[in-house]
Structures are given as C-alpha cells and as structure tokens.
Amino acid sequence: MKIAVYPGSFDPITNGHLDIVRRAGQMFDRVIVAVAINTEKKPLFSVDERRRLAVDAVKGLQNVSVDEFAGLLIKYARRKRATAVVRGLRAVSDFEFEFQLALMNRKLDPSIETIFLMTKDEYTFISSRLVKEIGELGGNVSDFVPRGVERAMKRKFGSR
C-alpha cells in the first residue's frame, strides 16, 4: 500500500489544500493529512480545532484520513509507513524553501520521497495567512475555504 503524508499547519485548511489532498488521493492508496503541532507558532485555531476542521473538509474522500503530529516529520512518516511526503507549491517563492526541506528529509531517510504538486491556477493566491487576515477584517472568505472553516472563522471573529 502506497501511503503519503501531507503535512502542514492548516490554520485553517483552505480550498487550495483540499485540491492538493484530492489530487494526492488519486496518486496514493492512502493520504494522511497531518496537522502539525508547532509550539513556536501562535495559530488562530487550536490543534484540535484544526484537526476537526480538516476532518470535516475531507469527509467523503475514502482514502484520506486526518491526524496530528509533533516533532520531526520524517519520524512521523516512518511511523505511518509512508513512502512519500506531499507538498503543495503555489509559486516559485515556495519552491526554494520546500526544496531545502525535501533535501533535508531525503538525507534523513532516502526511502521517503517528497512529491511536489503545483496548485491549480485558481488557488495560487490563497494562503491561510491571507484568509485569516480577510476574516479578521470582516471580509468574505467563502471562496477560499470549506463551509465548516468559514463558519468557524465567523465564530472566532464575530461579525465585524
């Protein structure tokens, strides 16, 4: 069974993330959306909220599950018996950072490949950071995130 891990903070999960998940799901027998716990970041949503929002967003995708992890990604991928790590790229600016991570991961475990998927054109401008800013300022985020995330953001920010 070919298993891929798609790691990220997913704060919040966006339609761009879901596009990558769906496409990875066509390439692998199983895809694990791995919500990262990073104590150095100040996320809008707690790890439990991010996990629940991701679970809701991927329901209906038969071979996709959601988990959370802390620590070294490559150790987590090994524990899950993953053969690949999936990363989404929006622009050339993403590539430099992601390439460096991929090379480091390859050095740590050459048996786990990094697969880069380019986002579709309509998602290249979407980032969790921008979506949070729009939501905080009272803008409409419905085109950028799943319905459950939109509702959760409205609860967080109220109606501004």
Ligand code: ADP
The other form holds:
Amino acid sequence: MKIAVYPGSFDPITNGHLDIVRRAGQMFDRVIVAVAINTEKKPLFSVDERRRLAVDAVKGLQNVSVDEFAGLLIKYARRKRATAVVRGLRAVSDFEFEFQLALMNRKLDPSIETIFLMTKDEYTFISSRLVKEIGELGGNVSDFVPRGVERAMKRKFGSR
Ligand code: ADP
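Requested next: the structure of the form predicted in complex with this ligand (the form predicted alone having been shown above).
After this comes the whole thing, all chains and molecules, with the earlier chain placed first.
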C-alpha cells in the first residue's frame, strides 16, 4: 500500500491544490491531504474550517482523505506510514524553497521521498494568498476555488 502525504496550509484549498491531489491520487493507493496547524502564520480560516473545506472539496475522490497535523512533517508522515510527501510546483519561484525543504526532509528521514507535481497550466497562477486578496476586495473567485470555498469566503468577507 503506497501512501502519500500532501501537506500545506490550504488556507483555503484552491483548484490548483485539487489538481495536485487528483494527480497524486492516480499515483498512490492513498493520499492524505494534511492541513498544517501552523502557529507562525496568521490564517484566514481556522484549522477546523480549512479541514472541512478540504473534506468537502475531495469528497468525490475515493482514495483521498483529509487530516491535520502539527509539528514535524516527517514524523507525521512516518506515523501515517507514508513513503512519500507530495508538493506542488507552480513556477521557478517555488523551487528554491521547495528544494531546501525537500533536502531537509530527506536529511531527517531518507526513506521518505518528496515528489513534485505540476498542475495544469491554467492553475499555475493560483495561490491561496492571491485568492484571499481577491475575495477580500470583493472580486469573483469562482474560477480559482471549489464552490464550498467560494461560499465560505463570501461569508467571511460579507458582501463588500
Ligand atoms: P504552504 O503553506 O506549505 O506553502 P500551501 O497550502 O500554500 O502551503 O501549498 C501547499 C503545496 O501546494 C505547496 O507545495 C505549494 O507549492 C503547492 N501549491 C499551491 N498552489 C498551487 C498551484 N496553483 N499549483 C501547484 N501547486 C500549488
């Protein structure tokens, strides 16, 4: 049984993330979307909200589940018996940080491989940060996020 963990803030989950999840789901027996309880970042959505929005977004994908984790990713992955960590790459700008992270994780546990996947090009420009900015300014985010997220953002920002 090949299990992969796809970690991130998912604040909120976007169509870009979902494309990565779908691709990973075709490569692994099981994919766990792992929502990070990150105390450093100030998220728009609470961990609970982020998890619920992700659950709703992946409900059609049978081998995908959603969980949350705190602390060291590698320890979490080991606990889940995952052999791979999946990360998405959008542009060269993602590369440097992701490369560093992957090497660090390899150092911590060489048995867990980091796999990079690229989205369809139509999703490469989507980021949670930009989606939040657009939502806050009253823009239409329906092309970038699943319906549940769009609704949650409308509730969060009100009808400005
Ligand atoms: P983090 O806070 O760990 O960066 P994110 O939720 O922003 O978490 O992203 C999780 C992963 O998904 C990261 O590897 C990120 O590069 C990737 N990702 C985010 N948006 C996209 C996208 N539109 N296309 C491809 N990968 C993406």
